[in-house]
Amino acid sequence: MTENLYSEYPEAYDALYAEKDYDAEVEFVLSEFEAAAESTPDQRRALVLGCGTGEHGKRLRAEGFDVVGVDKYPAMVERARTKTDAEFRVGELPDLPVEESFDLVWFPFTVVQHLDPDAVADSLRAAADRLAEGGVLVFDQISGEDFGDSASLRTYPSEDGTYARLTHVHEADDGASRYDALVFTPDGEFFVDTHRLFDHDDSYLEGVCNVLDLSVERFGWYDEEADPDETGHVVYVAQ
């Protein structure tokens, strides 16, 4: 898998997702955390798994959390470190480079779907093992049915110029949605990027959480009012 966007071009990643509503996602998670967590303000510690270039961690840090972000790609971690004084480490699920416990553990933006099906249970267990007493675990999933077998071309203006991405989404042999893309940079260069997202069975994800003694509530995509069964995009909040 040539996940070059993550491994080699973190600045392009930020340009492609500059319009992503990170603020709304963090606001939703904080709302659920405050409603469910038993921690006091001076115990607010957050672990962001698959932290990417640090946008979620930066916002959690601004909200007063002690933040540790973990990502498998050193390039993403290096860029995240330029944005905030949160701590970022290189590591890959399910073997996490952390021993501490956290009041909030979050897999943002399809991180769980990047995991092969046989790695999901161990990864959720690793996350649950880092939860403090009364802590909250959040992860999400988008439905691949929304994309089908489709192609798209989009442009993304940035301070450095305009990026463009030509993407073809199709079903892979292993049942995942495969995203094959050509990304064109403002300097006239281009690179290939490929990744897969698995649609993990909803009852399986909830069952894993139940085995880990976590109760689960489902929401639409970072929206307390949205019906996940209608949107197909689900946020799981477990404690």
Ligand SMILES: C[S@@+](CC[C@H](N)C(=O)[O-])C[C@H]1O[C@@H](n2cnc3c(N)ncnc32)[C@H](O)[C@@H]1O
Second form
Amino acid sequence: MTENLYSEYPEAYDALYAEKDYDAEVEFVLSEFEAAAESTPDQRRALVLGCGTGEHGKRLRAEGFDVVGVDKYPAMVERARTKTDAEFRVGELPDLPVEESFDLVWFPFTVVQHLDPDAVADSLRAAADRLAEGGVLVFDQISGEDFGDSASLRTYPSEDGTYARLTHVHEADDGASRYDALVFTPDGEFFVDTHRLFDHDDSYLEGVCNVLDLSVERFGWYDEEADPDETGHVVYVAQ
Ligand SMILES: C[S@@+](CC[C@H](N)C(=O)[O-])C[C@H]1O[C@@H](n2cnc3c(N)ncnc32)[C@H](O)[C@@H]1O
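For the form predicted in complex with this ligand instead of the form predicted alone, what are the coordinates?
The next block holds the full complex; its first chain is the one shown before.
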């Protein structure tokens, strides 16, 4: 995989996802967290796994959480550190450079789908092991069905100028959806970016959580009103 967007161009990642509604994602998770939490500790702690450029961590920090974010790529972590005084560490799931426990552990925006199927259970276990008593675990996945065998070209204005991305999504030999892209930067350069997303079985994900002694509720995409079975985009809240 040449995950250059994450490994080399985190500023391009932020430009491409500038329209993503991070506020709504955090608002949904906080509302579920508050509804599920057995008690609200004075100082709440959140662990963000696959934290990327730190947008969720920044918002959780502003809500008063102690935050640790972990991402596989140093470039993402370095960019996250410029945004907030939350703590960001480099680490690759299922191994976690984290000993502490947390009231909220969240894999936001397809992080679990980036994991090979044989790393999913260990990664969820690593997350569950860091949950404080009564803590809440959140992860999500988008359905690849909407994007299979499609191509698109989009432009993304940013304060540095306009980025463009030409993307081809297709099924890879291993059953994952493969996203192959050419990203054009405002300074006239371009780079290749490729990543895979697995559609993990709902019943498998829920089964892993149950084995970890967590019960799971499924929601639509960061919206209590959305029907997960209609869109296939699911947020899992486990406790
Ligand atoms: C789609 S991005 C989401 C980033 C961020 N959560 C957001 O919503 O903007 C997926 C992130 O997962 C990270 N990632 C992928 N595999 C990982 C692994 N095995 N361990 C830790 N991070 C991983 C990538 O580096 C990338 O930052």
